[in-house]
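First comes one chain, alone, set out as structure tokens in the form predicted alone.
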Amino acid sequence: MCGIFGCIVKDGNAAPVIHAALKRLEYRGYDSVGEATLHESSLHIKKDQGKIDEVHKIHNLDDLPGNIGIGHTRWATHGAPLQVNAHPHLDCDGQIAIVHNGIIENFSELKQELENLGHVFKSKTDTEVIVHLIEHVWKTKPSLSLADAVLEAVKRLEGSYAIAVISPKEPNKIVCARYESPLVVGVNENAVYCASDIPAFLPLTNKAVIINDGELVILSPQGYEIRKIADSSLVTREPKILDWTPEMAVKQGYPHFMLKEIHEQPATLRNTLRLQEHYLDLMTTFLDRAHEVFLVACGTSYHACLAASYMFSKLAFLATYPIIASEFMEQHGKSVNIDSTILAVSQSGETADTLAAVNCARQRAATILGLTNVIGSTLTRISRVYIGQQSGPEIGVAATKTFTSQLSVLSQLALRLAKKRGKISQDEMDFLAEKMENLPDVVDEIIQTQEEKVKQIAKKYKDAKTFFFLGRGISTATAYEGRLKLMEIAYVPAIAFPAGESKHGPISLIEPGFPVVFICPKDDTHKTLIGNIMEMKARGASIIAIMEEGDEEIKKLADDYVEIPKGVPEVLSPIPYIIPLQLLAYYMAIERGHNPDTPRNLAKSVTVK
């Protein structure tokens, strides 16, 4: 998401430093920039919207004075894409600058807390309280040191922070903290180095310290000393030596950002799971009072809307109906009306066919509600209200963790509707939020046991010219997204059906060794999904089965299986069971020679109709 950097240099100023370390954390994607210094006991900010060229031919980042100093790149959570939220945030006396990459769960219930202490707050962002409560620990015991101030500061907050800090008080000093964002230290003979990635300090020096959750880290000129946040015991790691080059480094070891993408889905599931309640609450209102729903969106999107139609009238009794964008006018233009309700989805925020569709809605005065990964897009900005997916820059053309966000919010959605309209117990909906918090883990565990299974399955079946992907009830989404990214990666012909359809003329394509993949949660429809796959495997097809951990009768029938762990419930089944179809896509291009980030004829955002 964020990009964060900091440095003590011994000689000349930092501002240029940073600035070239920002540059390179472009590739994280953001819609502002700033930096802060520190020179004669004065701190000194430059910040604003857009891209670090614009912002450096109006504000001159480099005449920054000082030798320490903190620089960001921001991705909007929190707070449109202006000045006012760009980092870095100030305290209220102007001593404390702080830049932060990740998301405060609690920081309403926190900023209330400050404001009532008379802390006057100037963004819409989240990053503000924690600098406020700084200030708070720092006026409230005035003999701590910074980093102890920050150090019980950050056991405040509920979330996910990587931050660096700086004050005048202490002109020397870079301190630093994380919890599930990243966050890195460089070292060399001249200067010392913080940042959300190794790429931003990579041509400086080789020698870095990966920092660990719970740890805050003391940068001075000297060097650094890190601690635990829990206890302040004193941690000793030394920096290790590394052979990246800057395209490896760019993508953090992996050979490609798809790859690197989908193993950030643990952690891009659990920053879905922070969204503030009040939009959650306001979205799940309007869609209560709708007398129709229609889910509209494209490609990926799409097929998250087609598993949400399944999760809305399951839990909460809502029908809904999940429209390809470029229909959606020929479909129902003329239909929708004031009473209508419009959730569109889209990731860029920007797709044209979606927002035709909306522009369309918009005329007839029917409400439109937005979910998007892209805060300030033309979506945020038309819908009544909108929800950011919290997903960060997705790099490769193919959504994989944008698919698996949008769900999570939507199943979020799902939820809460069915708990406003009593149609869940407490008993069912304390289980499926259970449920749900563990979906991070159990998709850490998919990709952990199973990667090298599916790689294998790639080079088995790399030389098919056409695969079949089926699935019953609420898995037919999962098929379709998984017959999407393998044709559009590996560029395999591929086709997606209903698995109760595959008898209705597709059967007739099947021959000995066609490939067939199969989705099969065991839910209501396994037991009819068994006799789908018998159909298939009595006509010569190769099974290829996402199943549950387990399943004796679905790997008696399987040529081949990758098991996902047990208890996923079958509407959050879609989160879990997409992962091995990501993998395959990605090594399937990988065997055909094919680069899985740029596929031919594709673009990340789709802005013409």
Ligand code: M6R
Given for the second form:
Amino acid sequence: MCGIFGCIVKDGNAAPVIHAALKRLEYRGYDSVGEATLHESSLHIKKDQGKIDEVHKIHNLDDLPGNIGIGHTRWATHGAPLQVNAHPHLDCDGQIAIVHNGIIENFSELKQELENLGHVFKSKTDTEVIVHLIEHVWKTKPSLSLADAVLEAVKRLEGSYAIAVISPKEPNKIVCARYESPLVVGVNENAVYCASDIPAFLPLTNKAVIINDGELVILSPQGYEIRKIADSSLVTREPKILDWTPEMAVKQGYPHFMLKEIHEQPATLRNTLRLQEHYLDLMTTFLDRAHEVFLVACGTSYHACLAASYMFSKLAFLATYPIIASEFMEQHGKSVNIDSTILAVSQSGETADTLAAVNCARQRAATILGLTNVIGSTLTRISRVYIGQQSGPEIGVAATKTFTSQLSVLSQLALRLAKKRGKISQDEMDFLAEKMENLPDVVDEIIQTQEEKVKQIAKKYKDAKTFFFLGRGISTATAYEGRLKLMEIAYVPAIAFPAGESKHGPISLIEPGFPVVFICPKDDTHKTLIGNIMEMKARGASIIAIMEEGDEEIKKLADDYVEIPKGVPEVLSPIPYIIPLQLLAYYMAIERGHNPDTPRNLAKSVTVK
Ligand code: M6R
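How about the form predicted in complex with this ligand, since we already have the form predicted alone?
Below, the chain from earlier opens the complete complex, with every other chain and molecule after it.
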């Protein structure tokens, strides 16, 4: 996701300090970069698309004048990665500059309102509304300080933000504010810094102040002052002394990116619930009109498609065909036509097999829809409509947070389509929408309460030669994904299939102690699944159940179990039920001495067929 940075230095220029800090934020992933400084009553700005080194080569990021400034690395969410969309953004008069990390949900309404008041927007970003809003507040009440204008403006925002704002009208200040996007302040005798992340200033100081949601900070040459946004009251907080190495700081104290990314899921799921309505509506319209819909993807993204095929069928009564991208041309290359719709799902948006399938379908005049995490990727360029899943960059090779975000977007689409087609009552709609909103908390609870249990299960089964992963209905997709995670990260051969298939062959592999993971939410398949568990148990298998909290029937049959909070609707169940399986793969890898972030023979983005 985007990185923000700001600093006030006592001696020298801010620009080279900002440039170096942005380099240290590169690991967060980005597509554009920019800086703004204050000098002699004016703002000085440089920004462009591209990597920091490329932008520096063209624009020289170090020669902006002044000892105070802000900087940004942008990971596009609203608007393509172009110079005009790069931060900092300015108000109409060029008197206020802002950098922002987060997503403003109500930006369309705010933009309309501000345009009606005469504000002129240059970019397609959600960020630009914030700076115009600050301008509007400040012009309406000129007696306010910059901090008070920011404070009033951010009260209008819905969504997430960490911002840093400067203005030549108050040349000795940086005003920052935070809600659901990270913000930290660093201090030493020579400077004060603000940043998205500690690594940005770690080589300069080990004294950090964590800023909480709903707080505003005013940086000045004297230090920092924290206020609550709600009532403007002062908050006293002393800096903490950090003993992190730069490597630990990048992983935010986690030993591996994979574990960090598993833990990020409550936050990434919240982001995915902040998608712009009109993109969801547009894609829903295309899906509604389609004669046949293929859900095309590879690996984990394919498993999201498989789960989505159950969602579309159960909620919207739409039959869709999940297809592994590398098979698409062989299987459907001749039949796909102008009436076909392809929804391609790819975290990277660059997977060669997925793009090849899409290109084949395009040549035959099919409609292409895309779901990806990388705005500006090839998939976004060749899709008629695309949605950015907004999970932030995923560094671990194993897809974890991006899988649950894909599921969240796909379930939102299924729900909208159900509504559009009149297949769902208002009550059901409201019920599912509320359950969706609640999912980030459910996932958080699973991580908080079940991680230790999963760790112990991994210890117990660390030497197992093979695993089975079984589920019925939509949980078949969860089983496939659990198996892929374990194989790719812990190198344990594993088999997954719909539980009903066991007696058609695979059960012959079972012998005493063979670990079989059952995914058993309390849905319509529960009763039949119990029969499948008993078949396995009768042959000596060790049953590991991912089950609903307090499910006594399953508990009696299981050798080990992990509990998922009650009340998750069937169509949403893959989101919480995959969490223990991601953790299982992670801890099995650790037990077996493998680095989960860099599994052998695998690349994060597979750009060859
Ligand atoms: O970027 P994509 O979603 O298109 O990538 C698809 C697969 O290569 C990817 O999901 C892969 O299977 C991961 N290693 C899974 O953890």
